[in-house]
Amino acid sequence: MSYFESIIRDGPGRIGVLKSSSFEFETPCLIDVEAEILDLGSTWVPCESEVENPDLVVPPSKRCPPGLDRDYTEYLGNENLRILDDFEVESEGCVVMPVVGGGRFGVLRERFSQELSNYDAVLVDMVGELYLPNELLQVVLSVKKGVGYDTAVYAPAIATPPLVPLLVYMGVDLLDGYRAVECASDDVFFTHTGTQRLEQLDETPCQCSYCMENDIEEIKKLKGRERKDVIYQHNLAMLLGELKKTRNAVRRGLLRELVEERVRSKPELTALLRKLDSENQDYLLNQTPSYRRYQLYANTTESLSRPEINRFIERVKTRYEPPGSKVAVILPCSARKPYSKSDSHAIYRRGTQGRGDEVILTSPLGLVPRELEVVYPAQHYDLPVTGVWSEAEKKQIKDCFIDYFSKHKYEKVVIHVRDEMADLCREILEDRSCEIESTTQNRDPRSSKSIKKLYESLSGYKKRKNRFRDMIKSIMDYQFGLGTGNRLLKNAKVKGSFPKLRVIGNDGIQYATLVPQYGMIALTIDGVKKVKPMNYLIEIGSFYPKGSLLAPGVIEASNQIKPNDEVWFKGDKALGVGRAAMSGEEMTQSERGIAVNIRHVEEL
């Protein structure tokens, strides 16, 4: 029996295991290093391979260059399916890895991939020959959508060090060392940022054992195969090292940071990431965790398009309602998170005195309501602060503020930021039917004059008495949908000291706890019975799960469920709560893996 299983996920990138009775290895990896492959090649050219005991077998196929027209490309793809139907593997314990045809046409790639979704691994035909970065993106994502979650995707003859993290982030599981050999034959060294020709080097490019053992002048003196072997070993070490960095990034939830770092080396890689972000957000959002404990570093322009940031902005627009004050206060962000723990916001509190709906202006999130300051990624992000706002940052902030003040009406808006951000806020609010007051006069917002002015501008408004209750309500709505906060807090109180808050019913039953490191609400079984957040319900079979709920036990799950979401599950024999280990879509499509890490379960 053979199978592929995803173990750890970070967006579409994942660490998995490809296993049969004769081998087992971890992905992403260089498949030609980890396994013996028998590629029976194109039916146009007889196979000359002599692998006796292969781990993987690639059936014969009619390979399709990307330059062919659609009709002939479709014909060849259908021919491959016919050839595969008649194919029988002779070696025991090996995995059959069929070829996905379809050329540069994403629709064809997806259709042919769907026909191969019952295989443990597939090979994406001629992917290294695609002409444009956009074609590569379209083809890989089409294959991923077609084969589903239980099939490893192999992109041959394409891997270079700076491209490896991006390929894994797109969803590729298997790569090879073909380009390492090809470049070595041309006297080209791999580097972290691309390639460098031998004649351009004055010293070896890295600290791998092959570079440490050989002086660059000695390598230049080598001839033929001997020189090629030295460069190849270096290139291979570079690829293996980059794969190790990529796997570690997946484990730590920092794959996106590594991708953004690597794509800066080449314009075509930056273009590829921008295309991925701008045209495939649903694909990214579906597999990107809703919550994580690690820092989110927004160091580049591409960071503004991260799925985590887009999700936060969208949920503030659609799942947030202010507490209901008649005045809004716009405040600057702070380096320390959550903002209320910072020295600057402690100073601002002397001016606000608990009055007004506070909105923090920030990049890359646009705006953060005070009630959501602990929610991921509001308390987890960091970015380089220069005092100069880019046009992209200003546009994102402007879009967020226009949406906020269009939906939520106030008698007065107090602008307690300075310089160009104060000007931007006045521009946004100038056509609103509310009073606008700036309290800094371009002074430091922390100055005694600014704080005095802030206090005076709010002195006629009521103080908020239930800040933590407002916070719990807002986080519940953000997490589970509008209305769930009020349902949770009906006939209940918020107890504890911030950030360790609990929701306790008037009858003493505990319904929920705020998990401060994630900024999320963890419901008890009594809590889900009370709130019934239907968009986060998983229907299971007639059994009682223990420890973990596995994907085969899931009958139905909401597509709104994302990895790390708080969920509840129900079947004929059990009801429980826990944290999702995969998306709702993957739960229903996958036949392997942990779907939910169970926290509490009760027998029905």
The other form holds:
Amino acid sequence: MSYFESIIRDGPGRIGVLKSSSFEFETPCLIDVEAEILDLGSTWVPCESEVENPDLVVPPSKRCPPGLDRDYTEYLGNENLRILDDFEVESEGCVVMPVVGGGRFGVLRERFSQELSNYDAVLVDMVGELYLPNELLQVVLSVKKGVGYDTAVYAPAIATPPLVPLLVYMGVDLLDGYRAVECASDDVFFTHTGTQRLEQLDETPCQCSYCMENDIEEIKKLKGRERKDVIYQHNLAMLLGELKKTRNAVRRGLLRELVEERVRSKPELTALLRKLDSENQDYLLNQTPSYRRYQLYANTTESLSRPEINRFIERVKTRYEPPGSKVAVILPCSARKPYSKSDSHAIYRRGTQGRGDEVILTSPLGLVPRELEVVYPAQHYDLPVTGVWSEAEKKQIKDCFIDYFSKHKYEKVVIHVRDEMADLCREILEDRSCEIESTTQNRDPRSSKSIKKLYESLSGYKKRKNRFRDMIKSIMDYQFGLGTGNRLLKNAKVKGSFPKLRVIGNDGIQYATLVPQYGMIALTIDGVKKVKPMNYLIEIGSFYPKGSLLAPGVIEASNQIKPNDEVWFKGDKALGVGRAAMSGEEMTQSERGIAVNIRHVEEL
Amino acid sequence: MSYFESIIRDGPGRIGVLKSSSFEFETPCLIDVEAEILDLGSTWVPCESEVENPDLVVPPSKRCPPGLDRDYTEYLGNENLRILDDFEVESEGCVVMPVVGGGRFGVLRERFSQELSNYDAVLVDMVGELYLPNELLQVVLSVKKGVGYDTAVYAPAIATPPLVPLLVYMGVDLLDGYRAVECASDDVFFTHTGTQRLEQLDETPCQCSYCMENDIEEIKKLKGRERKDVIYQHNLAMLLGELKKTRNAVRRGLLRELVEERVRSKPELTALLRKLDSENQDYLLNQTPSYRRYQLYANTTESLSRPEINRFIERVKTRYEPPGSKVAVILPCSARKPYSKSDSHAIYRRGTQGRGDEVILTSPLGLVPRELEVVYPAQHYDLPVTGVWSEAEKKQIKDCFIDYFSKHKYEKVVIHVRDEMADLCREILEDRSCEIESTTQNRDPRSSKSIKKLYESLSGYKKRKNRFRDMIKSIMDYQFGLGTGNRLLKNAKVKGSFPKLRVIGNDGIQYATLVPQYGMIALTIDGVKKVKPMNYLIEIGSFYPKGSLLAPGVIEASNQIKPNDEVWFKGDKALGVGRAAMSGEEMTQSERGIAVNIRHVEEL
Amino acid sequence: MPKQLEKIMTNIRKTNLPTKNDPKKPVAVWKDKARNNDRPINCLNIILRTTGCSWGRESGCTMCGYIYDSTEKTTVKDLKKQFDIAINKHEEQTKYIKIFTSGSFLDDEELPQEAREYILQKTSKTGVEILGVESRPEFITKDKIKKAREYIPEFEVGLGIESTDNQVLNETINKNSSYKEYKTAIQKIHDAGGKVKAYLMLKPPLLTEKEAINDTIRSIKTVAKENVDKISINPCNVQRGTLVEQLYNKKQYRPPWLWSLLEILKQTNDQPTNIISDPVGGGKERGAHNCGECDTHILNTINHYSLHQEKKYLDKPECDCKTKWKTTLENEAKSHRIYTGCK
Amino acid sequence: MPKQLEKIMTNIRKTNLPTKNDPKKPVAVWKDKARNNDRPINCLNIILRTTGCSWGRESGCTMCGYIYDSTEKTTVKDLKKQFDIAINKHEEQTKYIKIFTSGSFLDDEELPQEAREYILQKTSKTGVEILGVESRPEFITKDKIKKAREYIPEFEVGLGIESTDNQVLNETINKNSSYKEYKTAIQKIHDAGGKVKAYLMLKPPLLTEKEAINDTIRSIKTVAKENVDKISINPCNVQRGTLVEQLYNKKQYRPPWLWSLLEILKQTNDQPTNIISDPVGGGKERGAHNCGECDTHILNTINHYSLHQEKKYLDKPECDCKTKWKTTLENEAKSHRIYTGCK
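Having displayed the form predicted alone, please output the structure of the form predicted in complex with another copy of the chain.
The next block holds the full complex; its first chain is the one shown before.
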């Protein structure tokens, strides 16, 4: 029995294991380094192979360069499937890795991949000829969609150092050192940022053991194959290093940060990431966790279009309703998170005295309602602070701002931010029928004059009664959808001290806790029974799960579910709550792995 | 005799050599790896040292943490100078590297550095306590300004992998492995993007020989000093690797690209680069070459504020005048450079037929007049193309556009770009008293309909007579200042085929050649005599230089001169032309190195 | 044969045909040396401008661009005129004439009987020993061969067999003839007393370098069994208006290495048949080539071998680029790419 | 002494003083054990609230925040009342009383003669063997010592010498007394039959860990030559309202490692004088500390040594963090940084 299973996910990137009776290795990896591969080549001309006991067998196929047209590409791809039908493996215990045809055509790639989804791994052929950003992206994503979650995807002969993190982020599991060899035979060294020719080098390019042992002038003097071998060892070390970095980033939930950094080395790679964000956001969103403990670094323009950021903005638009004051207060953000724990917000509080709906302007999130300040990533982002907003940041804030004040009506809006932003706010609000007042004096919203002005401008309005109750309601709505907050809080109280809040019913039963480091609410079994958030329900088989719910046990799961979402599950024999370890789509489709880490379960 | 000399420059970053009778090494480097250092510590308490034959001696000083106030900082810094007056070195042939006091105060650092400018190297103390972006920046730049060009600058105990390229870009020459040791003793591994604690690691983080030899679980089991030593060796390898990358980038003129990539790993570093660009542009500009052969990769938002980009935009504003048509044509850019060699511009040419002043809209340069299309970096930039303009890009284009059409008046402006940009142009031009016509049909400026429209809209206007003459004039003005183009072309003709153009006088004398790969004009001796571009004149001593002009021979050089600028020099005995190898400021101040690579020289 | 590949070629022809060539002048005429009956002799080469290969005009082989040398219409008069111009170049010592039509010499549509007989007659008068022509197999009849032999006793028909593997012929070349048809044709020619020169193509599109070598060696061995008189290896070159060119432009085709040709010659030297090769565009970017440094040397070696069939020289050439070639052989197939140089 | 450093401290005092402490209650009273005449005895510690150290009020030492325990004004009556409260805690077996004033016991401005005599008198009635007080050197006269000895024969004056190096005193501590002044004071006390307890400070600001160790060892050796009766090492701790605190907040000061203290004790065990230490805030972030794991163990070792002066235990403690400490000793000075942990 062989299988592929994902173990750790970070967006579409994952660490998995490919296992058969003869071998087992962790992905992403260089498959040619880890395993013996028998590639049976094309059907056209037999070529002898020296692999005797292969771990992996690639069945013969009809090679299809992406330069061919769609019809012939389709013909050749269909031939591959036909060949596969008649194919029998000679060796025992090896994994068969069929070739997905389809050239540059996403539609074909997806269809052929679907036919191969019951294999443990597939090979995306000619991917090395698709260096055009869009083609590569479409082909890889189509294959990913086609094969589903239980199949490792192999992109042969394409790995170069700066591309590795991005490929893994796109969902590729298997790479190899073939391009490393090819480049070596061309006297081309892999470098951190791309490649460099031997003759351009004045010293060995890195600190791998081969570069430390060898002198560049000596390498230049070596003959043919020897020279190639030295360069190849270096190239391979570079790739292995990048893979280590990448796996490490996946484990720490920082793959996106690594990708944003590494795409800098080439305009094509940057363009590739931008296209991935702009045209395939759904693919990313579906697999990007809703909540994380880690910091989110928003260092680049691309950070503004990160799935987490878009999701937050989207949910503020669709799943948030303000507490209902007649006045709104616009406040600046702070470096310390959550904002209310910062010195500056402690100062603003002296002015607001709990009056008004507070809205914090910030990049890259646009606008954070006070009630959502602990929610991921509002509490978790970090960005380069220079005191100047970029044009892209301003645009993002502006869009969010317009949306907020189109939906929510106020008698008065108090603008308590720095001049530049204040002007922007005024401009947007000008033609709305509400009173506008700017309260920042001498350009410093923290000055005592400003605070006094803020206090005065709000003095006519009621103080809000229960800030933490509003917060729990909003986080519930954000997390499970509008209405769930009120359902939870009906006949219940919020207790505890911020940010460690609990929801206790008037009957004394505990319904929920706020988990501060994620900024999410964990429901008890009583809590889910009370709220019944249907978008986060998982239907399971007739058994009683313990510790964790495995994917094969899932009958149906909502597509709304993303990794780390708080979920509940129900079957004939059990009802429970826990945290999703994979997306709803993955748990429905997949036959492997932990679907939910269970917190509480009860027999029915 | 000992000295420091810069050999290769890339902006303020440089490869140099520090040499004494006992040693010689290339910078930037880890000084503790290259040399034996005897650091005499503070004056307060004697501490024994085991260095017997030091290469470098650091005289005793009074340590001053940047947390101290200015007065006491000044006192301690003055004390350092006083101590130095009485200091005598015992060892022969070693380099004395005094400590620059001044804590966090740029003004003090600069003053103390000035006093030390006759030393071969200086140590910027407590720089490791200045991790605040602004302080670090101000301190390093103040010291650089203070010591001038012939002194290597040592920033101790600060080097971490992602910081290395940025420090070198700021002008630091010497680093060390002390922070690598310190982190190692704290069980902290250097990683590509920063640091990571041993207990967080599931595998060794890279491919250095130490990581390849050791298993992470084994490292975890090692005791105290042994564990530290393994981690230190790894940390050191990471730093050495970064230095290799950095030196390599300097050699290839790609340091800025490397910096832009590497600052991604931490928001503080990105902020540091942005501050460097926004508040210290002059420092960068002064040392950034005017012309390069290499591609310029504009991958990030920071690329928009690169010195080269700013310089181009500035010169288009101040050193460019259009050929003088009554109609201007706005065209889109092309991936192929120079634009006129692209397929799309060949198509537009069918429409324009040589009519009108052509202006190409582009990012990151804003706006490129046709005549300047071969000038660096108009011909050299490459950027991620996604078909969508970012807000920052739009802003930059808009600013340039407004400036151009405020300065230069037209009867009519023909807008032949895609819809989004066309709207932007219309908006800007609306309130000017010129006719505006958009000629793009069906969103495709290359379609035959669009070309027909373009042709019709221009048909009333005169064809331009001599495109190449206009080009030479504009490039001259761009290169040497307004008016120089006309001076060159007086009684002269432009010959040759684009882009290999020459200027030949009516008397048959050759005055200038266009150097296509740089997009600059090389003047002959007759050429400089005719044009006399005074801002690019170097006054030299009474001798006849051959091959290259060395810095000590320079008496005075214009501050306008940047590396790679075309210059001329004159003394009692010789007059010649060549290409600057350093900035005018450096050649005036420096006592070492090649100032100008001479092309022609004649005796006077 | 997959209709989809046929369609690709049909579309390419639609875009590139017709061409406006002058029907009154031959395409080219030149002299060189060639091997015949185990010795090198002087040779006159003539390319006549006809309407071209009937299959090539309709769809055609994936690497063949000779159809663009053809003209839309010719008359018998035109063809006679062309031949007159060409045959004027004949000199006493030239004992071998080769007539190419960018199609089939034996196709009556392309070269009407009247014109063919005019040519045969005029050729016979030059006193040459041997006449070489080319034809697709479907036009070959024993009668036509016999007729020709009436004029010139040694009549050699070149057959563009390319490969003996039908999958290769069908799925990579779009040949529209199976090897079986060629075998029949060989039989007919031999039966009628003609000679057969078999052309094999080295490296059709889609094959790897290694597969291409194996395919050609396999084909040589198969063809040699039919007692053909000569085998000529044509390394594929990139011709205008072909599928090969389209792939080449997208960096998905690289003409074969000269090392590969050398390797094939070495491995097939034991075959009973003379094996020759005269690589079109050899050493050029669009023809069979190595690294640029060693190309001339290797082409000379191949040329010498073609004339003298001496194996001993084949091992001589060495160059650093051999490493690159060997790497290609080892890695290309499992890389699932087409190696065209490090991108 | 550099005026600039004096000014820093003056400014810090301006910001932090005055403090509103109740002049009617002592700052603290507690019991413990201490070494005297080569044996451990029970000890009562009293901190009186006076107007505090005269130098500390005006400017003061860079590490000293005791001034904030003082009060702006006291009367003799207040001081007597405070002492009454404190002395009530005295028990039969307590043979050692230490009176601290956060300043100088012998300063008449701070503790008027009347109050001092009241204290001495009351103390004498408890039957204690020894009374310990503290004073800056300028307030010490033979007469005052003799007067005190009339009440309690064993009268011990603690002197906050800190370091015997004037540059360290002037440029890092802002002590406002030279070592020479302390030497004179020691002589006076001895002449008048009093005893001297010398306090040395381990790790003033600006020094590295290694320098701090060397400074304290050097000072111990120098002070021991004066035949002082005890030497107490005070590892610097981070007190509120001090320059040390300002630097600490900016991560430019780290209190000394307990390893350093251990090292000093080991290296000075051969000295003729008893050397003791009771680290204030030991094991805490703001006091002398190691890694957190080994702190308690090492503090116990030091405490035991202070009471028994047995060297054999000093070598016992081992912990992984010793590597970190050793690295600090080796690298801190040449790093031109203050090691406060990997930033």
